[in-house]
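Just one chain follows, in the form predicted on its own, and it is written as structure tokens.
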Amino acid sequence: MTLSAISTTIAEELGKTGLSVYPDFLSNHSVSDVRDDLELIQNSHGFHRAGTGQNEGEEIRNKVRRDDVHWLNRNDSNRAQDILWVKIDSLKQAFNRTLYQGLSSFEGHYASYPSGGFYKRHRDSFKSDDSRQISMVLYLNKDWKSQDAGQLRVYQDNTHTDINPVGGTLVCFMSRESEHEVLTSNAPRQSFTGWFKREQKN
């Protein structure tokens, strides 16, 4: 399948169920390239402890989440990050064409969870900002095993779905509708996480 066809498949599933899980969205080679980029930035002290909230309301809350992040800037993209932006552009086009979302932008970061890392149940939206429409997580883990844990748990209605953080797997869900959490990881856990956005309503 072409990237456009894959993106359309993801958009259609998201429209029907509110959740799309697509294994092998990134090839093993691309996962390795992007993970190497993440680790290079991490080893150069380019990550910082993630907080909760937004702008001046952001705060570090170790009982809520324990992970480090590095925000990507498309204007400073390198070869590995270009792989991600091509995928993002295709998904945004498919979401707009299939789901009529009116998405205008995307923001995303590398995320690194240490052994013992987690993120408690939450939604990817803010009281003062409704611009985030679709959340995505793209896993970059190498040789993930069941005992490593760190699954993403997505809540829908009165049930939930646990998604294994296998490298190359893409997860998409509706930002304002789906509560979710990252279960405690028993090994380091890496991903590219982001949000497709539309202009905030006044």
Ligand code: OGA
Given for the second form:
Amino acid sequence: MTLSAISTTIAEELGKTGLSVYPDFLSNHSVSDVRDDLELIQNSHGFHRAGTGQNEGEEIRNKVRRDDVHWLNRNDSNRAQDILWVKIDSLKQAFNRTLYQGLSSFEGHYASYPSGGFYKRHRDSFKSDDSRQISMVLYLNKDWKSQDAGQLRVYQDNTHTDINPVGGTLVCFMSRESEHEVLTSNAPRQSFTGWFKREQKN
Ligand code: OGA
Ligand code: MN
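Now show me the form predicted together with the ligand; what you just gave was the form predicted on its own.
And the full complex, kicking off with our chain again.
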């Protein structure tokens, strides 16, 4: 399947169920190129502790999430990151074409959870800022095993779906609808996480 056809499949699934899980969205080869880029940035201290968007103190933040992030800047990209931007452009087109989302921008970061890391149940879109429409997570883990845990749990209606953070798997869900959490990971856990946005109407 072409990238455009894959993106359309994902958009249609998202439209029907509010959640799309697509394994092998990125080839093993690309996953390892992107993971190398993440690790190079991390080893040169390019990551910082993630916040919660609510200006909370360190203590509260530690109870909510335990990951480090590095925001990507499209104007300062490299070969590995270009792999991601090509995919993002295709997904954005498919979401606009299929779901009439009027998405205008995207923001995304690498995320790295230490062993013991988690992110408590939350929503990605707030009352004060509802510009985030579609959330995506692309896992970059090498050889994820079930004992590593760290699943993404997405809540919908009265049920939930657990997604294994296997390298190459892409997860998309509606930012304003789905609460979700990252279960405690027993191994370091790496991803590229981002949000397709619409201009805010005030
Ligand atoms: C987030 C998030 C999910 C994941 O960064 O907001 O919910 O599986 N991430 O990493
Ligand atoms: Mn989230």
